[in-house]
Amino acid sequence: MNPITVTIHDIARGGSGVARLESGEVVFVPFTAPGDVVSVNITEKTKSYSHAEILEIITPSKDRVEPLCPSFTKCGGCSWQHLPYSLQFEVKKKGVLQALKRAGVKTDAIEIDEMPAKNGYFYRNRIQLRGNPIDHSLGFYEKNSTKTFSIEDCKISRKEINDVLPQIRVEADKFTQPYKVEVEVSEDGKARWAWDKKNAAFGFRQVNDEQNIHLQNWVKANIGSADLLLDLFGGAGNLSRPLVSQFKEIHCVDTNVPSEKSIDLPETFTFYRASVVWWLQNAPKNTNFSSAVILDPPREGLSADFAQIEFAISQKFSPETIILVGCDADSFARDSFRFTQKGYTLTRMGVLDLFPQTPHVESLAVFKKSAIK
């Protein structure tokens, strides 16, 4: 197909720039900015839209900024280093609101707390590097590929990680087959690494410590007062641990809770290694305590389990407040709409950025019980 020239007028939630042909067809072009005039090659075509790749930036947008990383566009990680951070966050917020609107959730009268990242670079406390002894590469996968390329440092990783990369390269000489190394900054600020282990080898925690504090504080400020807290899909208790003084009992439920409870947690904090659906179905009906619920499901949201989870929560615990956390705008919007159909009122929202330089965004919602329709 012959090259075509397009003008980018918007940024899609998925990260690509958006152009529209005279025919009305939409074209998505990665690594572009609103106002760019670019020559592109169509790489994929459907009935209603196409994907394209840049051949040449004919006229750059006034909004373009210089990427900090020399591997930008080659690396499969960052996709927005060419955009100013203020525009990145605005696109993320707009994407969340668009998803909610399409799902049928009204947000016009809802207060929205905006929590952009203070630091757009050098924020990640954990990365996974791939190595290949054949070409002595140590770095990341190329975009849309499993081919590795070497890096000197990672511009979105913390200094502690970048400082130990030379030592890791030396240790990597022992390998004769392709390998993985996970590098993490521990909570006490020291770098550590693990070879060929499962993801989150040292235990899962959010990769952006600074923004995670904002997330925890937002939950704490909006969870309300009750006796009992259910932290469902709670993992290691990231969102409920800071609330131990606020509730008489906390039940943290997940299939991946810690194997041992840390000594700093009181007896009133209990981990349950179980699926959320199974645990709720087998939990006794709460008749003594007022309750609140945190729901932080995986990317697909509550999905097909929504009906069982909502029914058990409402019938057994009658929560005064539900906080829903979502890392995918569409599944978050779908679950939010379902809660409004079950007699819950959306009273407050938050948009929080854990991953600058990427399209990923955290969506937050507070639901209060209202009259059942």
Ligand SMILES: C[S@@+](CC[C@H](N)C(=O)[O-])C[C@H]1O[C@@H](n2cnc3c(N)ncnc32)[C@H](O)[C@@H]1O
Second form
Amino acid sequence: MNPITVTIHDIARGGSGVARLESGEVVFVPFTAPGDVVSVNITEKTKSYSHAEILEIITPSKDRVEPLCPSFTKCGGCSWQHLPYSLQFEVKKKGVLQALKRAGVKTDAIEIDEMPAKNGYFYRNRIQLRGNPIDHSLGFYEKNSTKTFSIEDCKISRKEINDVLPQIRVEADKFTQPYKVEVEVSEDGKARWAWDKKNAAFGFRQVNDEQNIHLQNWVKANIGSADLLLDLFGGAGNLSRPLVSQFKEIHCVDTNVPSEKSIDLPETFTFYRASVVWWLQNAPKNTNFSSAVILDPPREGLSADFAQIEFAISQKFSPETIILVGCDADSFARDSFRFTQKGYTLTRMGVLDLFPQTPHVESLAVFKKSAIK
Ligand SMILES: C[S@@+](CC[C@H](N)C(=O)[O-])C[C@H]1O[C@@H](n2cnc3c(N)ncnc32)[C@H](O)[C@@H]1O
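Any chance you could show the form predicted in complex with the ligand after that form predicted alone?
Every chain and every other molecule in the complex is listed next, the one we just looked at coming first.
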């Protein structure tokens, strides 16, 4: 197909710049900024929109900023290093609100707490690298590919991670087959790494410690007071640990809880290694305590389990507050809508950025049981 020239007028929440052809057709172009005039090549066409790749930036947008990483556009990681951070956050917030609107959730009268990141670079506390002994590469996958390319350092990773990369490279000499290595800055500030583990070697952990504190504080400020707290999809208790003095009892449920409970946690805090649906179905009905619930599911949200989870929570615990945390705006919006259909009212929201330089965004919602069903 012949190259065409388009003007980018917006950024889609998926990350690409958006242009509209005279025919009305929408074209998504990655690595562009609003105001860019670009020559593009259409790579994929559907009935209502196309995807395209840049051939040339004819007139760059005045909003463009210099990416810090030399591998920007090659790496499958960041896609927004050319956009100023204020614009990145604006697109994220707009994206969450759009997804909610599309799902049927009204947000006009809702207070929204905005929590942009203070540091746009050098924030990640864990990364996963791939290595290939054939070409001695050690780095990340190229965008849309499983081909590894080498990196000197990663500009969104913590300094502690970048500092140990030379040592990891030396140790990696032992491999004769492609391998992976997970590198993490542990809570004592030291880097550790694990080779070729099937599942996440160090368990789940929010990747941005500085922003995670804002997440914890937001949950703390909005969970309200009750006797009992259920931290569902609670992992290592990241969101409920800071609440131990606020609740008489905390149940933290996750398929991947720590194998040992740390000594700083009181008797009133219990981990359950179980699926949330199974745990709720087997939990006795709570008649004596007031309760609150945190739900922080993986990307797909509560999906097909929503009905069972909502039913068991409402019937057995009648929580005064439910906090929903989502890392995918669409599944978060779908679950939010379903809560409103079940008689819960959305009373407050948060938009939190754990992933600067990428389109990912954390959406937060507080639901209260409505007076009238
Ligand atoms: C987004 S993480 C949240 C973890 C935790 N709230 C935090 O802030 O660190 C989602 C968690 O859901 C857990 N998970 C996924 N599917 C699950 C299921 N069906 N039942 C219980 N936990 C599940 C994962 O192990 C992971 O820890």
